[in-house]
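Quick heads-up: it's one chain on its own, the form predicted on its own, in structure tokens.
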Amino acid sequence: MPKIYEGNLTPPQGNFALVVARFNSLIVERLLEGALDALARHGVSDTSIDVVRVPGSFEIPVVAQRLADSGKYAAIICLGAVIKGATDHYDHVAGAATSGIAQVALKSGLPVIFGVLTCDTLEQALDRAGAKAGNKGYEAATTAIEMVNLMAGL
């Protein structure tokens, strides 16, 4: 039978970093609550979260890589709202967030979580903010929480 490594979601060790657009704030104060109840709810102290706000989600990946470079933390979690509009301002942001947030993650080995919501309408932004579709900040947490007791099971 082979050994099979898999995360869970018990409390886990170390602190956590929230790097959180402001840009589309309707949308992403609702992706940072979710996260925060998710986090508190898996044992997660309040003292063990730190939230970094950053203007838009351009901006996410170059204070990711900050966090990442301190060794202050296990995971850092990012949320933002990238909503397209009628220009391809949309195309260029959201690519750069996500490759950026993937490079933060490749480069430091740290589990660094994609809660971008890239979106056609305000409404699906809604939807994915604790709506209709759930709490995409919620299933970030959940999903760094499980990622940190993964890497320190490896």
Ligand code: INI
Second form
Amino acid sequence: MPKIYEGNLTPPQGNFALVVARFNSLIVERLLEGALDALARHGVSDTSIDVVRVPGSFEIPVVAQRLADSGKYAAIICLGAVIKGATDHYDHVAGAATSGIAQVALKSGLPVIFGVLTCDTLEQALDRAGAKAGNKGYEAATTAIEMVNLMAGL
Ligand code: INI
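Having seen the form predicted on its own, I'd like the form predicted in complex with the ligand now, please.
Every chain and every other molecule in the complex is listed next, the one we just looked at coming first.
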């Protein structure tokens, strides 16, 4: 039989940082509520959680990198919402946030979780921030917990 490694959702060791964009705060604050709820429900105490606010999703990667470099965190959860507008600004912000967050994860070797919504409409974003399609902030936080526990066992 092969040995299978898989993270679980038992209370994890270590501190969690959330990097939260203020842009589209109507949506992102709901993602943050979902993420904090998931952390609390899985045994992470408030004293192990730091929330860092940034202006927009474009600013998330550089701050996530700084937090990763600090050595204080077991995982970093990135939350934002990029919603299509009349111009192609969306593509640039969404692309930079996506590839930047992935680069921080690979460079640091930490779970750096992508909780940035990329949506065509505000309605789609609302659906993913606690309405019809669940709360992606909650999912991002449970992904972080699973990854912390997986990494601890590898
Ligand atoms: N930032 C977002 O987080 N979401 C968006 O939808 C968005 N749009 O569409 O412009 C956005 N722009 C701001 C950007 O993240 C930076 O804060 C800004 O460009 C300054 O660097």
